[in-house]
Each structure stands twice: as C-alpha cells, then as structure tokens.
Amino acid sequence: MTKAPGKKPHLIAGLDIGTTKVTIVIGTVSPVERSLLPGASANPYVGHELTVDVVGLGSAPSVGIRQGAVVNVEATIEAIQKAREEAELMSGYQISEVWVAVGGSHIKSFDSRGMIAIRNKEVRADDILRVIEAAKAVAVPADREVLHVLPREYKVDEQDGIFDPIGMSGVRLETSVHIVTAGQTFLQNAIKCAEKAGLRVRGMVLQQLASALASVSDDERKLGVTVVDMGGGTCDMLTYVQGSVAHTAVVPVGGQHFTQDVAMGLRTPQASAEKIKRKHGCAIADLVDENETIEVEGVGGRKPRAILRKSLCEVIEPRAEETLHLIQAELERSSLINHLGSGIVLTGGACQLEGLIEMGEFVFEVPVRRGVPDRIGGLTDVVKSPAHATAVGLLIYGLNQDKLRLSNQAVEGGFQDVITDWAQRVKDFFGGAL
C-alpha cells in the first residue's frame, strides 16, 4: 500500500498525566491509498484509510499527581513541560493541543436509556444523536461532569439487539448507553496544568477507553473482554460485551503500593525500591532461582547489603495476589465475569511485573495477556510497551473524532481550524460527551 501526497500533515497529541510519569504522545495522520485507479480523487484524505504514526515521544517523572488527582500544580505543569519538549525535539513538530486522559478513584459511571420517535419512518444519524441525547437527560450531581456516553445497543420497535440501526424502518428508537462521569474539580485542574503549560486541551478521554482503542482487537471487543489499566496509583478497569462498553471501574490500588511495600519490607530508599521491583521484581516467588542474590542500597547512609532475590518476591507476591482478588471483586459485583469470551488484558506499566500474567491466569481462570499498542504505524518500537498504552490511545481517539472531517474537507489553507471547529461542535451537542 502507498502513501497518499499530502501537503502537510495533520497533527496529533496525547497527555497522559499518570502518578508516577506525565506522557505526551505526537502523531501525523496518514493516508493510505486503498486504490491507485485513475480518476482517483485528488483529495488525500478521500477515498483513504486513514491510519496515525507515531512521531515523538516525551515523559517526565510526575510527581504531582496521586491516584488521578492533581495534588501538586507547578510540579504538574513542569513535568508536562519537559514531556512536551522532548517529545516535539523527537518528532520535529510544534504542538498546541492534545487529548488529555482522565483516570482515578473519582471516576464514575451508570447505565441509562433512552426513547424516542423514528423521523420519517426510518433511522437516520439525527436519530441516533436525539436519542442518546434522551437517554443522557438524567440528573447528574452538580460537581459532576459527563465525560463520555458511550452506546451498548439499540433497539427499533420490538426487535433489539441491535449496534447500528440507521437505514432500518420502524415507528419507535430505543438505546441504552453507558455514561461515565468524572469530579468536576479533577477535570479542570487537569485542564489548568496542561494550559499553563502552553496546551490548549481538545477534550478529555477515559484512560482506560484510551488504553483499549490501542491494545485490543475488534474481534476481542466482540467476543467480550476486561482491560485492566494497571498505572502508579490505580488499576483502571473497562469491560467490553459484544463489541460494546459494557463497565467500567477503579481499584485504587497501583504500582506504588508494590513499591512502597518493597521499600518498607527490605528498608531501602523509595527511588531504590522502584529499580529493585523494575529489575529484580516477581509476583510468584517460586519461579525464581532459590539461590540467587541482588545488593540492596540501605537508608540513612548504610551500606548496601546483599539479599536473597526470592525474599524480594516474597515481599511482592502477597501485593500482586491481593491487587488481582480486587480486580476480580469488581468483575464479579458487575456479573460480567461470564461473558469474557476474549479473557482479560492487563496494560499499564505495573503489569510489566515478571509472573503478574500467570498469576492472574491462576486467579481469574480466564486467559490473561499483556496488551502492548498495535493499532498505529510509525515509531513502533518507541512505545511498544504497555506503560505507553494510554497516551498511544489518545491518538487513536483523536483520529477517530477527525476521521469524518478529514475525509470530507478539501485540504485548502489547512484543516485544522475546520477539524476543531467541528470537533467542538459536536462536542458542545454532547455537553462534553465526546
């Protein structure tokens, strides 16, 4: 396949404000040609499979965030600095504005439906938008703000079980979605970091929808699957049943804890314990060499000492255990434990800890996996690791919201203030929805 000529491409960024490390993401869109017939439109964008490649990569250390919560702003503001610069030196490209993740213990969501009257007896996309705006007119607290509204099916009359209904005939349109709020407060210090920084924010995305859309397959949405975010201070859960969003929820327990505990359990420095658990960590403490030895640096000045690496991951191991029994309360309080056909993906960086997928398989006696970004192009090998998931999502959201656009307008004098006015168009239509 071949690359379509563009005169410019069109950017996109992704902010990931995580506890332990801010990420920013930069992407061009890319047309690919589907065929080089002649007559073919001289539009790049029409008629193109539109795909996003990575182009640069930035991360700084966070420290002012804790369990998706803004606890510390210049320290926020700084590390989304740095993360920035390094990220347009990699790529070449100035940014201005990015899709930015929200996760955390604030997250909340619920089911909700929604009724309406067919127009001209048969469905149309204004249909689809009345009727979704039917069944998010529920009361929503005041320091609340609808994040997403996501569809999990429609229904025409009496037949349901239906994903796309437009071009049916019928008399009556029902829908049932899943909507997911976020702390008003949280979104807008989120908003306040990134704009001091010098980002103007385009919307704010569900970390773990982010972490999906890049690590797990349509036909793992539709056989019906849990991905579990597993970041610094939260393991972030979302659950699809055929093909839609069917859950979602928040274990307020990460990959600090681990740390904290190894820090605790073998008195050594924070920064140690981290490199230790990265390096050196197991959750099943039986699959290491019984006799195998790591240095660990000591407190206070005291020298490092040496220490069996199996004491290590018997430190670790009742962390992990207790981590995975949560997540699989939560599946079981959301009666979807049984419809996971696909298993479950474990992504984030904490889950790069060796022994974490066997054990899980132990535990949740489904197939478990680790989900690493694949649904992009370009510098691959820079994030494929499950710690870049999110901020690789973001990406492939913000394509999906330019998709339209892109493939519609005429590249004259540029798309990017047609592609924001219409992205805020329909986002203004959703109250934030999107």
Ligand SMILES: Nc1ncnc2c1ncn2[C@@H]1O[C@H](COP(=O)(O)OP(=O)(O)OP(=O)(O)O)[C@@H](O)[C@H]1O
Given for the second form:
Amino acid sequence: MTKAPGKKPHLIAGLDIGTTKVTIVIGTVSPVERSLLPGASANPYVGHELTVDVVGLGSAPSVGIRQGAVVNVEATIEAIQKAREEAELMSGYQISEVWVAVGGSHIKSFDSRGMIAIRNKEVRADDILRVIEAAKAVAVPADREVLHVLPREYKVDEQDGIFDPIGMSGVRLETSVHIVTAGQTFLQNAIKCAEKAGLRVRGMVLQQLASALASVSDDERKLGVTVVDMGGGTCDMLTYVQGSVAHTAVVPVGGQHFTQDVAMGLRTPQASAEKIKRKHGCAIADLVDENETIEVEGVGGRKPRAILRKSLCEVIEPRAEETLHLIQAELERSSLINHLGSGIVLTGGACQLEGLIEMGEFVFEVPVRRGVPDRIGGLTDVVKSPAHATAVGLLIYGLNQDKLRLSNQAVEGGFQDVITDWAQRVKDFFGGAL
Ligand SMILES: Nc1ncnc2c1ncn2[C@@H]1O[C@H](COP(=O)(O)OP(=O)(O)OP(=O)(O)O)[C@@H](O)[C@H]1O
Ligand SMILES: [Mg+2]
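Cool, the form predicted on its own is there; where's the form predicted together with the named molecule?
Shown next: the complete complex, the earlier chain at its head.
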C-alpha cells in the first residue's frame, strides 16, 4: 500500500492528563492491504484491519492536577501545550484533535440491563445499538455523565451467554452492560484545558480502560484479568471477565503517597524523596542487602547523610502493603477474584517499584505481572514504560472507534454495499490518500 507523496496520513492522538505528568502520544493509522477484501472476514462489519503506529511522544510535569482532577487550569493548559509541542516535533505532524483519558475518585460505575424486540427476526448491527440504548436508559444524577456503556453479554430469547449475537435468529434481544459515569465538572474542566490548548476533544475515555487496551492481550481478557493502573494519585482498576469489562473501581492511593512517606520518614525534601524512591526503593525490605548504604539530602540546608537502604525500604513497605490490600479488598467486594484466570496486571508509573510484583503475588495469591504498553507498532521503545500505558491505549481506543465508524457507515449503506464498496469506504476514510 503506497501513500500519495506528501499527503498527511490519518492521525490519532491521545492526551493523558495525569496527576504527575501530562502526556500526548501521536499515532498514524494505516490499513493492512489483505483485509481490504471483505470476504476475508466471517463478519464484514468488523472485517477490515487498520493498525496504528506510534510516531511521537511528548510529556510535561503536571502541577495542576490532584488525584486525576484539574485544580489549576492555567498550569494544566501550559503542560498540555508543552507536551503537544514535544510530540509534534518528534512526529513531524501537527495535531488538532485528541482522545482524552479521564480517571480518579469521581468515577463511578454500575450494571444495567436492556431488552428490545428483534426487528427482522435476525439480529443485525442496528439491533445491538438499540439494545445498548435501552440499557442506557437509567436515571443518572444531573451532575454526572455517562462515559461508557460496556456490553457484557447478550441473551437471544432463552439462550444466554452470547458475546456476538449478529446473525442469530430470535424475537427478543437482551443485554447486560457495565455503565461508567464521571463527574460533569471534572469532565468539563479537562475538556476546557484541552480546548484552550488548541485541541478539539474527540472523546473522553476511562483511564484504566485505555491502559488495559495497551497492556493486556485478548487471551488474557477472555480468561479474566484485573488491570490496575498505579498512577501518582490513584490506583485505577478494571476487571475483564470472559472478554468483557465486568467491574471498575478506584483506590485513592498512588505513588505520591509513597513519596510523601519517604520525605517524612527520612526527613528529606519531596524532590529528593522522589529520586531516592525511584532509584533505591523496594517494596520488600528483606529483599535488599543489610549493609547497603545510600545518601540522603537534608532539609533546610542540612548536610547530606548516609543511611541504610533497608531503612528506606522499611518506610516504603507498609505503604506498599496497605495499597495492595486496598486493591485486594476492592477485588473481594466485586466477587470476581475467582474469575481471574490470567491473574492481575499492574501498570502505571508506580508499578515500577522494585519488589511490588513479588509482594502482589503474595497478597493476591494469583499470578501478577507488570504491564507495559506493547500492543502497538511504531516507536515502541519510546513508549514502553508502564507510565505511558494510558496514552498509548488512547490510540488503540481511537483506532477502534474509527473502525466502528467505518462499520456504521457500512450498516447505513446496507449489507450488500459492504461487500462491493468496502475498499472505497476505507479509501474515503483516508481522504483518498491510498
Ligand atoms: N521506578 C519507580 N519506582 C517507584 N515509583 C515510580 C517509579 N517511576 C515512577 N514512579 C512513580 O509513579 C508515579 C507516576 O505514575 P504515572 O505517571 O502513571 O502517574 P499519573 O498518570 O501522572 O497519575 P494518575 O494516573 O494517578 O493521575 C509517581 O508517583 C512516581 O513516583
Ligand atoms: Mg495515569
């Protein structure tokens, strides 16, 4: 597939406004030629392959965010602008719109059900859209907005446990969904910051959903897995059971709490505590050498002093234990711990603490691994830190939405049309640049 020379490719960009840093990732979308043939898939609505490659990353420290919420608009706009400039410079492209991640303690979720009569005695894509709309028809407080309606499974007449009902015969279609809502003011503030930085918001995406898209495989999702994005301010959780999102939750503790403990415990400034934690920290004090010493900066001009590394880890250990137990309690509340065939994936910057995975396996009693954003192509080395999982996941989410957009155009055009006109639709999507 060759592109017309000089033509701008189709871009997708993700903006993650985190508690400690603002990140923008830019990706280019390209089609895989073989799948332009609609006959290549059993289901032409989802048949074509588009892939996204990372081409740019920009990141700036954020001071205007607390636990995922904007508390200083000007500082946040400035950080977004800085991250944007850096990402645009690296990629060589200019962006005008972004998918924005939203997370933090204001996120709430619940389950709901919907039921409709199947129009033509055979389930089609528009029946799926209608039944999801029906499940969405629940009272949500005026100060909250629905962020996602995530279908869990479908039931056609008496047959339940169906994940893809398209093409099935029946008269009644039911679905159970997981609905995620966010505080309106939190959303409005994030949108305002992005727009004031000159970026149109294409949509808001739950932070841990984006992180999960970037760091767990389809197989893990099907077997059941909980993804925990351990950020600066909060640990944002999401559980997949049989491939669908079954639960989301937020634990209001993050890496910044570890840093504060170190600053207090070792009587050192925050910036130095942060550095020491990253370089020498370990969640299990017994894992470090008894005699190893590290240098700690003093406060108020006092001289640096040497301490045992073990003493640092003894400050960190109780916080790590508490955080993992809070996550464990949340898993128990959801009653899904026995459905996690693939265990738990820890991602986000704070999961990089040495010894945390080992402690996690001990606390959760299921397999635990560290999740890096590896489900994408392009400049993978640039984004392979767990701290970039959310921003990378936004590109995957954006790509999936673009695929859906193409499919919906196809649904509107009718089934036959899909077969004859698929290549043209993809071509139009790329502005004729193929
Ligand atoms: N090597 C490391 N060891 C321990 N902690 C680390 C390490 N590297 C980064 N962190 C911690 O990770 C946290 C930042 O993670 P991340 O970048 O995912 O947060 P964020 O997205 O800004 O915050 P949030 O998602 O909560 O809004 C910081 O508290 C930082 O101290
Ligand atoms: Mg984050």
